[in-house]
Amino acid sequence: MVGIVIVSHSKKVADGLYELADQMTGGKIRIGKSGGTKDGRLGTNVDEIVEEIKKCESGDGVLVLVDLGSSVMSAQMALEFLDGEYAGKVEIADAPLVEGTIAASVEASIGSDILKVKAVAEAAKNLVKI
């Protein structure tokens, strides 16, 4: 199944969203999370993102979801640091973090391929809440 990696500037945001997505999918998929810097401040950690991608890759690919500005750059850098075995297997979604993560996680849990999981995550941009 496609794995999901959550990237946030905040460890608390990443932890909370992981908990929500894991509960929504019943633990059926691999979900990784990277939040904050190594020393506990707000920010991102490229090395941690790389490690979480590796943990979540089971052969079907990994979708990375990000929160704000520099988390996109950090995720892109992480992809550059991955070995060739990950080429073409990791995608970054242009999606809202919370809604996109939940939609992607549920889609992955029913066995959809990475392109479908990414499309569902990105379609979350169009959800109307009220």
Contents of the next structure:
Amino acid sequence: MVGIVIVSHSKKVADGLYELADQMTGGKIRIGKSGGTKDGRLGTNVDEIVEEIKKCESGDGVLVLVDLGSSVMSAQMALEFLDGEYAGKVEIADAPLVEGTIAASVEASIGSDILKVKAVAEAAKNLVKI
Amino acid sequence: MMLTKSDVTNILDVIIKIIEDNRQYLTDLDAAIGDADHGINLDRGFKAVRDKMTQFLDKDIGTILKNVGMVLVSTVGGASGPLYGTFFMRMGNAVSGKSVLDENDIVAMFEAGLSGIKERGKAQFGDKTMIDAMEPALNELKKALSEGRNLKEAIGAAANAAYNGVLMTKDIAAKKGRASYLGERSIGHQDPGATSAYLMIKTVADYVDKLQQ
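Would you generate the structure of this protein in the form predicted in complex with the partner chain, following the form predicted alone above?
Shown next: the complete complex, the earlier chain at its head.
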């Protein structure tokens, strides 16, 4: 199954969103999370993103969900560092973090492939709430 | 005029010091339009460079610069980490294996570093970013060298161009980063990224100016 990695500037956001997505999918898929810097500040951490992607890759690929700014650039750097055996298997979704992560996690849990999971995450941009 | 490996490491030492000295200034600039951490983040990154530098000082200039970039990527935490990290890594790639740099090497590495930043940040001149200091500096460096001016004069002219770029950022609205959420309200504030880029270019210019050649 496709794995999901959550990347936020805030450890609390990443932890909380992980909790939501894991409950929605009942532990069926691998969900990784990276929030904050190594020394506990707000910010992003390329090394940790790389590690989480590796942990979540089971052969079907990994979709990375990001919040803002440096999380996008850090995720892109992580993908460059992972190139090689991971080439073409890891994608970054251009999606809102919370809605996109939930939609992608549920889609991954029913066995969809990485492109479908990514498309569903990105479609969450158009979700009408009210 | 050539720059040796010890010139490069001396320049890095001064950059580390300049960023430390300007930590609060850069952070104050960022407080006006960003998340008030530019100076703090950069200082943390460059201090990590200082701590780890002994591990790669015996390598060639290209490898040293690539390692500086890797350390910045891993330690800065904000957008300036991937941006300056990419800048130093690309500069290192451009001068791979070299132990001295001539004028062409310096232009090539600056060009490679700047295009790395543009790709990484998907930004261009006029977006109120570090590019606003770097691009005029590179253009001026190339122009001065093509007119037959020596490296000392050319880098001095580049630093002046970078400074004018920094001043320009006061008059324009941000299109990238957290400042872009402020839109027009970011006008009137000097960009912290352009300022840190200028400080680094000025450091190189001052160092080269003092070289006896």
